[in-house]
Structure formats: C-alpha cells, structure tokens
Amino acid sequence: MKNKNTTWTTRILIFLIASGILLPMVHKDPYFLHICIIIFIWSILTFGIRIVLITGHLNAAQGGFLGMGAYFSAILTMKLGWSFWISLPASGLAVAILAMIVGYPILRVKGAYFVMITFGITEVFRQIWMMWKDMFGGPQGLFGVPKPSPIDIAGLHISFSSKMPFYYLALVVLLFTVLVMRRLDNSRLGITLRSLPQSEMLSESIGIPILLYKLIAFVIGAFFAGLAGSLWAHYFTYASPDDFNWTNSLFMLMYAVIGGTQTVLGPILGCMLLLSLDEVLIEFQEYTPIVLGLILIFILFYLPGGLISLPQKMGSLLKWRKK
C-alpha cells in the first residue's frame, strides 16, 4: 500500500510540475498568472507550517516569520544595496536563526500555551515594525522594494518587468521546497518527527532528543517562511505590518489541514482549492469565511486525512459497496 501511495503521489507531482511549466505558455493572462504566483507563495508557507504541525504543535508565529523575511529582504536590497539573488537565501537563513533563538525556550511548552506564545511572538514582531520607523517604515511599512534584478540564463536575458518571469521564479522556489520536504518525509528525520505526537515519553525513554527534533522542524519551517517573505516583498514591492499577522498563520493551518498533512501534495492541494475559491467568491467576500468554515468542518468530519486521502476514501467506499 505504501509503495502504491508513493507511486501515485509521484505521478501527481510530475503532472503538477509539467502543468506548472507549460501553463503560462497556454494561459498568458496577467491576472491568472498573479493568482498562480499567490498560490505558489502560500504553498511554500504552508509547507513550512506543515513540518511543525506534524510534530504536534500549532504554530501561530509563521505569519510573523513571513513578515520578518519580507522586511529583511527589503532592507538588504533598499538600504544595503544587496542583490535580490543574495537577499533571497539570506532572508531564509536570517529567519531560521531567529526561529532558533525564540524556538529553544518556547518549544518546551505544549498545547494551547504554545499557540498563545507563538501568537504573542507575531504581535511583538508587528509592534517592532510599527515602532521602529527608521528601519521598518512604521505603520505604513516600506514601499518601493525593487523587483528582482535581471539575470542571464543560457544566453537568455530575463527581466522581471512582467509577471511571467516572476511566475517561474516562484515556481522554482516552490519546487525546491517540495524537493526538500519530500526528502525529509522519506528520511529518518521525517519518520522521527511524525512519531513525536504519538508518545513523547516513549521517545524520551529510548534516548530521542525531542526538543532538538522539534527545534529542527521549527527552524526549517521558519526558513521557508523567510524565502516566501522575500518573494512576497519583491513581488508586491512593499512590506507592511498589516500584511503579516497571526491570521496568516491561521490560514496556513487551514490550508494544510484541508489539503492533508500525510504527503507533500497536501499543502499544494489545500492552497490551490481555497485560494482559487477565494477568487471565485471575490464578489461575495462577506460569505467567504462561512464557506471556508463549512469546508473545514466537512473535511474534519468526513476526510480527516485531508483532500489527499480522497482517492483512498473513494476506493474504500467502492469496495464496501461491492460487498
């Protein structure tokens, strides 16, 4: 069963990658490409929160780490004159270091207390951004964040004056995220992380350093939030405190749960469905939270494994009807 599920997941991933590469050649509408870019960035964020979620923690600080990545990349390019291509990985590393500093003490806390602490961390970040005007621009934020500088690849001069080059940039970062997360899932580290919620006492009794493994997951999730934040700032060309709050973390958790946390396909499916639905219901925004809530309730009751478990669920129902 495991091999069949792995093969099925691999095929779907290959299909999504091929579709992602070919899609702009078929559908060049700028607004459509904009929606795809948003889905890619949110998928990267949701991957980051998923790796913490599988350890048994609900992380409300991911929205704050997103903002830190955006501000860090904006400051590096605007005030220090760094290239975007250096500030992108630097932002991920900086946010990962920040997560290591704050994660070591707070990961000792469990349950609702952990959620409250991570919520508080995001609010502390927002207050720093608003109060430190010289560095972060205050409540208005930083405007005029430059687009990625042009690059030459295989004799092609790529300028980011249009949406298509940024589409492929966000797609490449997403594919890198998928590759890393897939390798982690199949590694000893991934197996250990998934086993932690089952019995922490048992894990401790056989010598597994639980705090270290949780910290690793927390730092990895923050690293990808930093990458997503850099993409966010240089795509929208600004970074504002209003865009980076705990509600972003809530949406990431919702996307991860609805898509499913069993495989790397879950976050992508969750983001694709809910962000596309958000655009479909754009004229009825006041009803969007109700629709999302109903979808979440349905998933929790009938598909606790998320959308990724739907084929398996349908197969079980067909076998039951045949009996």
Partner chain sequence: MDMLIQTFINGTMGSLILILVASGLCMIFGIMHIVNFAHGEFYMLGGFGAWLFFDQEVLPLFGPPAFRYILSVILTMVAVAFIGIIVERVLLRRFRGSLQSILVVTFGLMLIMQASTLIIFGVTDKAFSSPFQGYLSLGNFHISQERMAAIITSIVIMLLLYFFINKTKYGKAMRAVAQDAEAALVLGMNFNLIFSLAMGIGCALAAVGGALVGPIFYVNPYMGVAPVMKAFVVIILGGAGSLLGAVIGGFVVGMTEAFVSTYFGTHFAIMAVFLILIFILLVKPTGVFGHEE
Second form
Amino acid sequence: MKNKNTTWTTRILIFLIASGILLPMVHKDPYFLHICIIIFIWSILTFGIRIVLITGHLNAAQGGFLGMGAYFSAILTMKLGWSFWISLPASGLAVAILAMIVGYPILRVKGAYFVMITFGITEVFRQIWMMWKDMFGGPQGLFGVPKPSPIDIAGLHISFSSKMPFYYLALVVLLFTVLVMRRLDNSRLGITLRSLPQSEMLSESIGIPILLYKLIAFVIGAFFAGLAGSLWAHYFTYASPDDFNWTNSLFMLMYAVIGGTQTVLGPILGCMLLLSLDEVLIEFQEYTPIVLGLILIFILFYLPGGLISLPQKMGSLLKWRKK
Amino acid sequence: MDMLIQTFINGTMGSLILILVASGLCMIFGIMHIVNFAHGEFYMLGGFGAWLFFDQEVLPLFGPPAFRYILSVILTMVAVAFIGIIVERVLLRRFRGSLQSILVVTFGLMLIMQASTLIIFGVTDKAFSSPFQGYLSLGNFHISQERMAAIITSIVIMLLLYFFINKTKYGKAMRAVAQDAEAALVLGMNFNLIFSLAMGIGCALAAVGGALVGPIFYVNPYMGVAPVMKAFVVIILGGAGSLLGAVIGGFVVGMTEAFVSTYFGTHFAIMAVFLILIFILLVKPTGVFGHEE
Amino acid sequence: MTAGENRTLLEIKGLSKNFGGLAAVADLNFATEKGEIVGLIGPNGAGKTTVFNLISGFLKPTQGQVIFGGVNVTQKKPSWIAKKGLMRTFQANVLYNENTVMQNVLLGCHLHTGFGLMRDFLNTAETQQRKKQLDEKVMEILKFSGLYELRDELASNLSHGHQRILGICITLAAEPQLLMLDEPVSGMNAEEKNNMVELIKQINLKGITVLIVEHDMKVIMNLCHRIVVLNFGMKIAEGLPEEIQAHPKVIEAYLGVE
Ligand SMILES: Nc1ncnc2c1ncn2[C@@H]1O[C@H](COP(=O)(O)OP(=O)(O)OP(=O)(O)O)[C@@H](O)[C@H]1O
Ligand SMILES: [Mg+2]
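Based on the form predicted alone presented above, generate the structure block for the form predicted in complex with the partner chain.
First the chain shown before, then all remaining chains and molecules of the complex.
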C-alpha cells in the first residue's frame, strides 16, 4: 500500500516536472510565465513551512524570514555590489543563521504560544525594516533591486531581462527544494522529525535531542524562505515591508493544508490550485478571499488529508459502494 | 504635563477597549481552547453594527440620541453574539482539539468575513459620530465626551461580566469548565450550552469594543486585524483563561502602546508590544499564569 | 567489599520528592547490582512511578542523589541520562502511534546511530551498508520479542499486549544497561503475562539489569532476585522474595491495616 503510494507520488512528480520544463516552449505568454513564477516561489515557501509543521510547530515567522531573505539579497547586490548568483545562496544561509539564533530560545514554546511568538518575530522584523531607513529603506522599502546578471552556459548567453529565463531559474530552485525535501522525507531524519509531535516523553526517554531536531527543521525551513526571498526581490525588483507581514505565513499554512502535508506533492498542488484560482478570479477580485475561505473550510471538513488524499478517499468511497 | 495626562487618558481608553476584546478572546480560548483568529472580525462587525443601527438607522429606533446609541450598541452585541454562536456550532466545534485545523479554519473565516463586508459595504471608511459631543473640561485640560462615554461603558460592561461569572449559575459553570473540563463533564454539565454561551459572550465583547471605537475613529472591513493581534498579546501576558489577567495584561499593553507611541513613535510602540510578548514567552513558555496545554 | 561496590549499577541516596505538601517519595535509599532483577512494589500511590521519574530525570528530586554507573545523574535531563544507558518504559502505552512497528524500533536506535544527516542525505555506499546493519538490528529485536510478524502494522493498531511489548522493544533498541519497567504486565491475560515474564528473563540473560514495578505478585516473585517495598513514599522493607512475602510490615501495608 505504502509503496504503491510512493510510486504514484513519483509519477505525478515526474509528470509535473516534465510539464514544468516543456510548457514555456509551447506557451510563451509572459503573463502565464509570471503566474508560474509566483507559484514556484510560493511552493518553495510552503515547503519551508511544511518541514516545521511535521514536527508539530506552526511557524508564523516564515513570512518574516521571507522578507529577511529578500532584504538581505537586495542589500548584498545593491549596497555591496555582489552578484545575484552569490547573493541567492548567501541569503538562504544568512536567514538560516538568523533562524538558528532566533529558533534556539523559542522552540521550547509550544502550541498556540509558538504561533504567537513567531507572529511577534515577524512583526518585530517588520518594524525594524520600517524604522531603519538607511539599511532597509523604511516604509517604502528598497527599490531598484537588479535583475540577476546574465550568465553564459554552454555557449548560450542568458539574460534575465525577460520572463522565460527567470521562469527556469525559479523552476530550478524549486526542483532543488523538492529534491531535498523528498530525500528528507524518506530518510531517518524525516521519520524522526515526524515522530516528534507524537510523544516528546518517549523521545526524551530514548535519548533523542528534541530541541536540536526541531531546530534543524526550523533552520531548513528558514533556509528555503531565504532562497524564496532572494528570488522574490530580484523578480519584483523591490523589497517592501508591506509584502512580508504575518498573513503571508497564514497563506503558506493554507496552501500546505489544502495540498496536504503527507507527501511532497501537497505544497505544490496547494500552491498551484489556489494561486491559479487567484488569477482565474481576477475579475472578481473582491470575491477571491471568500472562495479561498470556502475551499479551505470544505477541505478541512471533507478532505482533512488535503488534496493529495483525494485518490485514497475516492478509493475508499468506491470500495464502500461496491460492498 | 498636559501631554502626559492626555496620553494617560488615551491609554486608558485604548486599554479598556483592548480589555474588552481580549476578555472575549480569553473566554473562547479558556473554555473551548479555540484560538480564534477571526475574533477581530467580530470586533469589526461590532463597528459596522453601531454604524448600521445608529448612523444608518436600519431599524426604526426612537428616543433621544443617547438612548438610541445605547440601544444600537446593545442590539449590535446581541446580533454579533448570535452570529458567533452559529459560527461556533457549524464551523469551529468539530475542530476543537486540533490547533492546526482551528487556525486554518478561523483564518478562512477571517478572509470570508472581511471580503463579505467589503463587498456589501464598500472599501471607503465609514465615519460617524456618537451622540456624545463636546468636551469635558477640568481646568486647562480637556477630554472628549465621546472617549469618556467609551471609558465608562467599558467599565460597566467589565463589571457586568465580573458579576455574571462570579455570581450567576451559568457563570460559575463556565468557570468550572475552564478550570477542569473533565470534572465538569463528570458533573454532567451541559457543554453545548456552555460553549454557546462562551462564544456568544466572547463575540459580544469584541463587538462592543468595535462599536465603541467606531465613532471615535472610523469603521472599515480591516479594522479588526490590529486589535486582535494585541489581544493575543494580552491574553498571553495575562494567562489564557484568566479574566483578571486579561485586565492587567490589557492595561500593560494599552499603556505601553500609548506612551511609547506618543514619545517614540508608532513603530516603536508595535515593536514594544511584541517584544513584551516574546520576552514573556521566553521566560515562561506557557504565558504568565498559563499551564501546560 | 570493594569488589561488591564495583558491581553496583544504580544507587539511590536519600531521594525525596514533594508535590506541594505531599511527600510522594521520602528519604529513599536502595541500590541495584549489575545483572540483577530488582522489584519495586507498593500499594497504589506509594510513589513507585515517581521514583522512576526521578531516576530517569523526568522529575527533579527535592533532595537526594541518583548515581548511575558511578556518575551522578541527579538534575540531568532525561535524554542525557538515557545516553548513559538508563532506559525506562511508561505505565501507560507510550508509542509513536502513527509510525509502524519497525519505525518505532528504528527510532529507538537513535542513540547509537546518531544523526547521520549528511550521510543519509547523500546516500553513499557506506550509508547503504549502515542502513542494512540498522535494519538487521531492528529485525533481530523484533524476532527476539515476537513482534516480527507485525512489523509493518501501525503501532496504534496493535493489541494492548503487543503495544506493551513494543514499548520494551524501543528501549531495547537503545541498548540499555539498566531497564526500568513500569507495570509491564498490567492489563494482560495469563498467557500474555507468561510470555512477558519469559521476555524479561531473556532480556536479563543478555546482561541487562532490570528494575521492575509491578502489582502482580506472582510475576514479581517469579522474576525478582531482590525486592524493595514502598509505602507512602518510604521504604518499609527490602530483601529476598521469600523474606518480603513473610514481612509483617509488607503484609500490613497491603492489607491496609489502620
Ligand atoms: N506530577 C504530580 N503532581 C502532584 N502529585 C503527584 C504527581 N505525580 C504523582 N503524584 C502523587 O504522588 C503520589 C505517588 O504517585 P505515583 O504515581 O508515584 O504512585 P504509584 O506508586 O506509581 O501508584 P500506582 O501503583 O497507582 O501506579 C500519589 O499520591 C500521586 O497522586
Ligand atoms: Mg505508577
């Protein structure tokens, strides 16, 4: 049963990746590419919140980490003149280090209190960006973040002034994320992380350093938020404090829950469905939150495992019919 | 000196409103263990209720303006309590045990409530004035009657709440459930009724906060977002489930905000509030008077 | 006497724990030697589980010391104490319910496999090798305990008896020197009890010292080399099974003579 599920996940994943690579070749519409890029960036973020979610913590600091990634990358390229290609990983690492410092004391806090403390952290970050004008540009944020510098691969000169190259860039970062997360899921680390919320008492009694594992998950999540932030800043070419508030963390949570947290497909499906829905409903913008809210409630009521549990659910429904 | 007193008055009003909102949240959290992200939206509904009943006169209320205003506030509380009870029954109750589901479902609710009010009433801020106009003067120091009315109403409501919880049968039952749900279950208490009561009163408290603030500032679909965050800080400060804690926490947060924003600016004020939150949770991971969840 | 001291594995010195006004454990002294099976008995509420919690670090003693393998482990964290080779099971079934039996035991191996973050991640030949070794270890424990057939079941789907065995398997995977069992046969039928007694004997034969709390006197008398009796947090008797059976204070405590 379990194996069958895994192979299905793999097949769908391969299908998605293949279409991700091929689609822009047939459908070059910049608007379409734009939406895909947004979906990719949000998927990376959602993966980051999911890895902490499986340890039983709802990390509302993810929105703040996204912002920190964006600001770091903007500052590194604009003020220090670094190339985007260095500032991308550097932002990931910087945010990971930040998460290590922040995470160590706060990961003792549990449940609703953890949600609140991480909300608080995002909010404190935001006030810092707004107050520290010289560094972060104040309430307006930082404008004129450069697009990634052109690169030459195999004799090809790629410039990032158009959407297509950025599409592939975001796709590559997303693929990297999926690869890492999939490995993680199937490794002992993944099993250990998922065991944490089940019984801390048992884990402690057999010598599992709980705090350390939670910190690892928290830092990994933050690393990917940092990468996503860097992409964000260089795609939109600005970093503004209004974009990185606590509701972002709730949107990530929403995508993760709607997609389902059991397998790596969940975050991608959640982001794909809800973000493209945003676009479909663009003419009825004011109705979008209502539709989102209703979908969310519907999923929680009838599909608590998220979209990825749909086939299973259908299967059991069919079986039940046959009986 | 004048600025000091003025800030103190403003802080008092801010604190009292915050205390109303926070005690509602506190009640819902303490009794049902529901972390209600949409609590701010009930506050927002309160603002719209006062606007509809008093300013737009959707019901043919009669009498002098002050009487009509008070009637409007009461009507608003009842209506919002009713909405809250339905929401709890239909949406929230089944997710009570799961923090993740509750967060997600109340977030969904928040989106729906904000967008619906936006669609029905439009984006523009609704400004209206309460019947209490003019200033009370004490020497060279003035306070608007509007604010005074808000302060007095808040105090009256908190006293009523205190009386209800400590002196009435249902209030005592609610306290029993908050303290020890299992024992209360054994004693055969009617949980359905208690939950409905808690949600109704909790939402009514948020609504009265919105209704009192409405005429002083303005009413719009997003007015609930900031107060609910502060209310969360308050109940963590005061301890989940403790009303006295909510009162103390409300004053700490409200006064901190008023004084820091007057003397250092609003950004510092928000930061100060959240730094208090972070500090408290670091020292005591379950809040000041909290117990393991 | 020096030779005897070297054989001491666990030593409890003047251990006390107060909950508010209640003295749950009061000035408790006893020791276990390597290779022994020691019983810790007493009426309900005598403080047995509290003693386990104090030894394993889940509670901090009000007074007194716990010396394990010559090291003072008082005031240390549970995971630190576990690392020294002191494991305990719980009075209730505490398992990773959403994981399979195999994964439960695998998690128990953590102490001896460490993180292997990078290694697991890169999936080198060495990782494969280690993975195989680990799987073998898990399978061996499962065969030893009789849970092998159930290895792919979720822990929550096991019967109560199997769940209690799985609880012990997890600790076995962590390779304890001293294993503390809190009521291992509670809620079991006669056959399951016999199997459990056999299992504990087998565990002891592997050289693991056992400290066992149990209400079933047949099991205690059958297993234990020595017995410590608690009542109201105080030690009222200590000795060989036969001595304890005939001890007037013990009989009094159990019959509840006022
Ligand atoms: N965390 C705690 N807080 C307060 N009192 C406690 C706590 N844990 C145990 N007690 C009290 O300490 C006493 C000893 O409890 P303990 O669980 O150790 O008994 P026990 O011997 O294991 O009993 P049983 O055979 O029923 O398992 C009891 O009176 C119990 O109520
Ligand atoms: Mg016990």
